[in-house]
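So this first bit is one chain, no partners, the form predicted on its own, shown in C-alpha cells.
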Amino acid sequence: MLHVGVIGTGMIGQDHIRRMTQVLAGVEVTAVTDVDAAVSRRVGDLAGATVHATGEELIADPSVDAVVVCSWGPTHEQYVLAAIAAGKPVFCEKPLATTAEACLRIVEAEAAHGSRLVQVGYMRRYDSAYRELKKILDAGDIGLPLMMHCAHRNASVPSHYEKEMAITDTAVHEIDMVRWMFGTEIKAARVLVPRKNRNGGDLQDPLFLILETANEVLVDVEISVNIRYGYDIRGEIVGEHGTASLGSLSPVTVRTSLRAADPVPADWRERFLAAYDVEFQEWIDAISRTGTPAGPSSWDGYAAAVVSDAAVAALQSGSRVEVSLAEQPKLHGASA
C-alpha cells in the first residue's frame, strides 16, 4: 500500500484525494495540508488524513511515502524540491514551476540525487484517444507524419486569466502532447492573431500558435478560450498517405426532433475524468514496484516552460522564437 500526502486541497487536490480513497487500488492518503487551514482539516477529516500546518511538514512525515503536489503554482518548486531532498517520489501537478529557471533547479536537483522522482501531471499522455492516435502514429499505417492540426476550446475562462495564459496555462498540454506524440523536441513557435472574439472582453482571444519539431513536423494549434458551446479539443495528423485523428467528442449521437447532436462536454473535467484516473493509477503501480515514476518527467516539464516562453515572446513580437534549452542531464535522456 502506497502511503500518500497531499499539498494543496483545493479543487484539483480534492478531485485526487478522491480518487485515490474511492476509484483507485494500491494507495492511501495519510496526510493533507494546504494554506487555508480549515479547508485541509475539512477534507483531512472526509479523508481520516493527518492534516499538517505546512507542505514541508507532511513530506518530512514519516507515514508519507509519496507526494501529490496540488498547491498555488509558485509554491511548486519549493515543495518539489523539499521531497527531492527527502528522497521521496513527488507527483506535481502542472506546472513543474512557474519560470524555466525554476524548473531547471529542480531538473538540476534530481539529477544530483541520481534517480528519477519526480513526474508532472499532464494527463493528454494517459487518454484513451491520444494514446491510440500515437499508437496508430508509431505503427507507421499513415507514413512519416508532416503536420498536426489542433485546437484547444474552452466554454470561458475566469476573471483572472490573461492573455499569456492562452499559452501558459492552455496551450502547454499541447506542447507537452506534441513533444511526446513525436518524440522529439520543439525547435521554434510563432504566434498568429486573427480578430477578437467579443466574447472575450480585454483578452486577446482567439491566438494560433505554430510549433515546429526538430523532426520537421509543423503543427498548428488553435486557441480559443471564449467560444461558448463548451469544451472541445480537437487533434490530426497528416502523414504521407494518410491522416488519424481523434475520435468524435461524445461516445453517443443523440437524435431528436429532426436534428442530431453529438453532446459537448462541459469542462476539462468532463473531457479528461478517465484519463486523471489511469495517470494516477500508473503513477501509484510505478512506484510501489520501483519507487520511480515512469511518467512525464521534470525534464519535461522545464522543456514545456522554456517552449512557453518561446511562444510567449512570439505572441508578444509578432516574430518566429527559436527555443533554447539547457543540456539535457542522462537520467532524462529518454524524455519526449
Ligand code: ISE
Second form
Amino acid sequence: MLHVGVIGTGMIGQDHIRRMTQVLAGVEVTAVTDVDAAVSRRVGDLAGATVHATGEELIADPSVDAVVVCSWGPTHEQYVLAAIAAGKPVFCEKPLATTAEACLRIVEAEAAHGSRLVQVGYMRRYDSAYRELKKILDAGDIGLPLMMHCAHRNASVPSHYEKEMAITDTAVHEIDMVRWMFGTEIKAARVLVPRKNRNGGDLQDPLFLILETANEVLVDVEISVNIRYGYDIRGEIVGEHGTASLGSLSPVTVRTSLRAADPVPADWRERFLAAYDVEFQEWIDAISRTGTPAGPSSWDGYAAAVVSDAAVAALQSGSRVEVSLAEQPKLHGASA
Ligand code: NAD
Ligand code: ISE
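What does the same protein look like in the form predicted in complex with this ligand, given that the last one was the form predicted on its own?
Full complex below, order starting with the chain above.
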C-alpha cells in the first residue's frame, strides 16, 4: 500500500483525493495540508487523513511515502525541492514551476539525488484518444506528419486567471502533448491575436499559438478561455496521405426535435476523468514496484516551461521567438 500526502486541497487536490480514496487500488491518503486550514480540515476529515499545518511538515511525516502537490503553481518549486531533499517521490500538478529557472533548479536537484523522483501532471499522455492518435501516427498510417490543428477551449476561467496564463496554464498542455506526440522538441513559437471575445473582460482572449517542432511540423493552437458553451479539446494531425483526429466526445448522439446533439463536457474534470485515473494508477503502481516514476519527468516540466516562456515573449513582442534549452542531464536521457 502506498501512503500519500497531498499538498493543496482545492479543486484538483480534492478530485485526486477522491480518486485515490474511492477509485484506485494500492493507495491510501494518509495526510493533507492547505494554507486554507478550514478546507484542509474538512477534506482531511472526509478522507480520514492527518491534517498538517504546512507542506514541509507533511513531507517530513514518516507515514507519508510519496507526495502529491496540487497547490497553486508559484508554490510548486518549494514543495518539490523539499520532497527531493527528503528522498520521497513527488507527483506535481502542472506546471512543474512557474518559471523555467525554477524548473531547472528542480531538474538539477533531482539529478544530484541520482534517480528519478518527480512526475508532472501532464495527463493528456494518459487519455485514450490521444494515445490512439499517437499509435496511428507511430504506425505510419497517415504518412509523415506535416501539421497539427488544436483547440483548447474553456467555458470560463477563475477571476485570478491572468493574460499570460492562456499560455502558461492552459496551452502548456498542448506544448507538452506536442513534444510527446511527435517525439521531438519545439524550436520556436509565435502568437497571433484576433479580435477580443467580449466575454473575456481584460484578458486577450482568444489567442492563436503557432509552434514549430525541430522536425518541421507546424502546430496551431486556438486558446479560448471564455467560450461559454463547454470544455472542448480538439486535435487533428495532417499527414502526407491522411489525417487523424480526436474523435467525438460522446459515444451517443441524441436526435430529437429536428436536432442531433452530442453532450459537451463542462470542464477538465469531466473530459479527462479517465485519463487522470490512468495517470494516477500508473504512478501508484510504478512507485510501489520500483520507487521511481515512469511518466512525464522534471525535464518534460522544464522543457514545457521554456517553450511557454518563449510563447509569452512572442505574445508580448509579436515576433517569432526561438526556444533554447539547457543541457539535458544524463538522468533524463542525455548520453554521456
Ligand atoms: P485551486 O485554487 O482550486 O486550489 C489550489 C489550492 O492550493 C487552494 O486550496 C489553496 O488554498 C492551496 N494553496 C495555495 N498556496 C498553498 C501553499 N503554499 N501550501 C498549501 N496549499 C496552498 O486550484 P486548482 O484548480 O486545484 O489548481 C491547482 C494546481 O493544479 C495548479 O497548478 C493548476 O495548474 C493545476 N491543475 C491542473 C489541471 C490538469 O488538467 N492537470 C487542472 C486544474 C488544475
Ligand atoms: C487548468 O489549470 C488545467 O490544467 C486545465 O486542464 C486547462 O484546460 C485549464 O485551462 C487550466 O486553467
